[in-house]
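Next up: just one chain, as structure tokens, the form predicted on its own.
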Amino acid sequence: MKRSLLLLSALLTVSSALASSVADVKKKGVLVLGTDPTFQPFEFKGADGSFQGFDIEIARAVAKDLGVKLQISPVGFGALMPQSVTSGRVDIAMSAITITPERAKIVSFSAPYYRSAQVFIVKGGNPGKFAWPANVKGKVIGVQANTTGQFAANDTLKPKGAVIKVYDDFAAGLADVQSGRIAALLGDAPTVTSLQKRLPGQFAQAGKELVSEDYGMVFSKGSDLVAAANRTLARLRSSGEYQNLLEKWIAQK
């Protein structure tokens, strides 16, 4: 406990020292976004190699309102939260990041911009062989490292007898679902919808959602970029642009 408190204190000190501000961003002319581009439809690389997705477009809107360009830095999720922000490597982090009280001790969040849930992804045509809340004892369930899926699995599924397998790469977990090496993989609900559209018949959702959650943009502790991001969110919602982005990237048609 003492070491944990010392680590938290150190992270808070570093975060304060390297806090990115509106003035800093405007001075350098770019807003640096850290993201793990593996969470379609939120952030991913298109066929032409460009970064695309719901989060990317919201970040571009924040940069536009600040009068600067958006610079995208791909970062694996394990290093993205919170290290990339507290170290000053990026000004903002977006990667379907859930707002939690523990994370909020180290970084600052914008207002929630999307409501999601952690769900079980299984091999297509196979959902009946896995269910939640029943039938998890002895089942191998995959999670991505440092995600709320991992935290929820450790708190809820492990005590029920599930075996938790941790992946650094979400795609590796999907491959193990396909091969049958694991029974299910925890992921964000919109990810299942995206997989079903892109890869018909290969993946499905099984059982009830494990936990619901809100996504937020992440900034260094106390940064005034939070207020700027919240103003952009309010503008997007009032203008109807948010709904257009939702329908473009996430809402089922």
Contents of the next structure:
Amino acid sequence: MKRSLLLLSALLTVSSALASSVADVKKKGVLVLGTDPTFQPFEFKGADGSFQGFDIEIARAVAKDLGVKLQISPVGFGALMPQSVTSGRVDIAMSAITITPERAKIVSFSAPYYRSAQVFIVKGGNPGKFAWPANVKGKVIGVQANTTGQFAANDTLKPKGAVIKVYDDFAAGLADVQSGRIAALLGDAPTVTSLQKRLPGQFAQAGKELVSEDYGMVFSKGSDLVAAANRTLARLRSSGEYQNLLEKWIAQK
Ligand code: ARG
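The form predicted in complex with arginine (ARG) is what I want next, because the block you gave corresponds to the form predicted on its own; please supply it.
The next block holds the full complex; its first chain is the one shown before.
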């Protein structure tokens, strides 16, 4: 009895590790999106508790084209990439996720859907006079765990004498920028412009960008959902909806 239960749970583990496919999603009637909703303007919880942002709307369009509902599963970024996708817990991950060759060994990416960059977020007025590349030695720089900001900081800033502080939660890093506990926090470019709009004067970008990057939607390796997502992206681009979403969520006016 015990043994058969063990066998059953082993089988379940194996099957849940299988790639999620278009057929799986249609059978369930839902597309499960994994996202770390602390990253305005891409994914965040609105005042009414609903999930909002550029990525959320693109994921909704993918679900709509598949003829299913979108179900949102909030996951911290550390667990999201790539475990939530490779374990089959979610069908798609969107969280301003940068396409990198290392990640592409483990998961499959859609075509790029947004060109972004890692930039330094500092307190408004930049009291510590942080500047990249001029002034990083001995400075404490925050990064979110498991992000391209962390990877770039280890590669480029550490060798120049910066002290890297790792946060699981992006918001905790922002709070430390505000309190002056860290000199700068690495974040994706549109997150700074969004902060500046929402909290005028409190945050600024310092220096030039550290690296530029492209975002992709993430799927289990080899999934046919990639082609479906790319068709939706092409449709959004040619219908003008993509442009509307850019203007609604990201473009500075
Ligand atoms: N673009 C960066 C990366 O892919 C950071 C993404 C962080 N996203 C988030 N929702 N916290 O690593």
